[in-house]
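As structure tokens, one chain now follows by itself in the form predicted alone.
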Amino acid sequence: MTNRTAIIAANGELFDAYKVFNIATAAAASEHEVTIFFTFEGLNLIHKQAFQQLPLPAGKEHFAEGFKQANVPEIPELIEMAQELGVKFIACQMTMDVMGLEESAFVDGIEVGGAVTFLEFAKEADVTLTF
């Protein structure tokens, strides 16, 4: 029996990225089939330029040093780990159309799809999370 974890990433700051990719990689490492639907600001988490400079929430800038001291992997490394573990990334077609973004702006290996594409996976998910 396969466990499924469905994640909606709708926010685009650094804390959001760590939440999304930490849960996704942990679930995938626990033999869950994992799909992440990136929509609205969540697209920043897989955008080739945006994920290099994700902002910390105001007043939380001191966490940057904490991440370094704790040897927490940086976002590009977490993306790579997630993809190596088989986590599926779906970029929201509607948001891309609204923002005028092309698939080439995102990390390799993503799927572009709408909410229906994600819902087909999520309807049989054991765990569904939104960040």
Given for the second form:
Amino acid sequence: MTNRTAIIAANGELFDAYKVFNIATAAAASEHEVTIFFTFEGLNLIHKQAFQQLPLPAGKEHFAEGFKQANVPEIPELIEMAQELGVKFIACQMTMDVMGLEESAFVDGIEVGGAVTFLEFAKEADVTLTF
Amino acid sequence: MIETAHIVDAKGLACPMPIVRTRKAMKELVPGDVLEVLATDKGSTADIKAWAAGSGHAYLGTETEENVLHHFIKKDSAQAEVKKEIPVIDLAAFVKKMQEEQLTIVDVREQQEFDAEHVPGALHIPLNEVEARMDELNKEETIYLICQTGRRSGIAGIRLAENGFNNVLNVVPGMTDWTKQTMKRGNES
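Switch from the form predicted alone to the form predicted in complex with its partner chain and give that structure.
Entire complex below, previous chain first.
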């Protein structure tokens, strides 16, 4: 009954993080095999420092209160949950090279790979999403 | 709500937490167990339904009490199995019958609900204890099951029917209408 969900995370603001991790955890909780490919600004979402304080989109700062009221989980908590559920994180090697980032800057348990690593997984995916 | 093995409390949690918690709890149950998920996230009904269908569990239904959604899911049960329903008796007909004869009535709600108000003479066996306490009931007697709306009593009835109780009736809609239209607490004998 396993399905595959392949997600590309290419943007790095708070809304993007929720879109990516909510879908990823929900899919994993539904027994999907899930891989997320983090590329360009998407790398912020798994960057140890950056993910603590992801910005709200310009002009949407007033939603901070709404996030608190709705009791949505914090991003680090969602990441931990995603990993517990077996979601695989692939950080884009090329972006890391461009930005001068090392693997140690990211949360533990990620893989570093290129587009082909992701495509190998995604070609058999039932659901493919880009955020 | 003490039976942690069969109840997930996801009240106050936003998507996707109710589903994540549900999945975690479901893993620890055995096929046929019924899990009750408490949630306040209004999207959780549709999510739980979809999740259950996708993972091979049977969604039994949702009961709403004071803004809390109670979702019921049966582990690893094909949809066909839950179609089975036990006969129902209308609350008014039940009340009339009660006045005519001594009935065996089982209230399957939680302790605090039972304490707040219940049908006089009702035996209290919360839904999660029904399986374990079946031997307190007589298979030969007609048993009237009651809860708040008829949902939990319906599930209890299926449980009993599976275990050889052939004379089980579900009182519908249950205590919610009892409180409104029939006897108030002061009338209990």
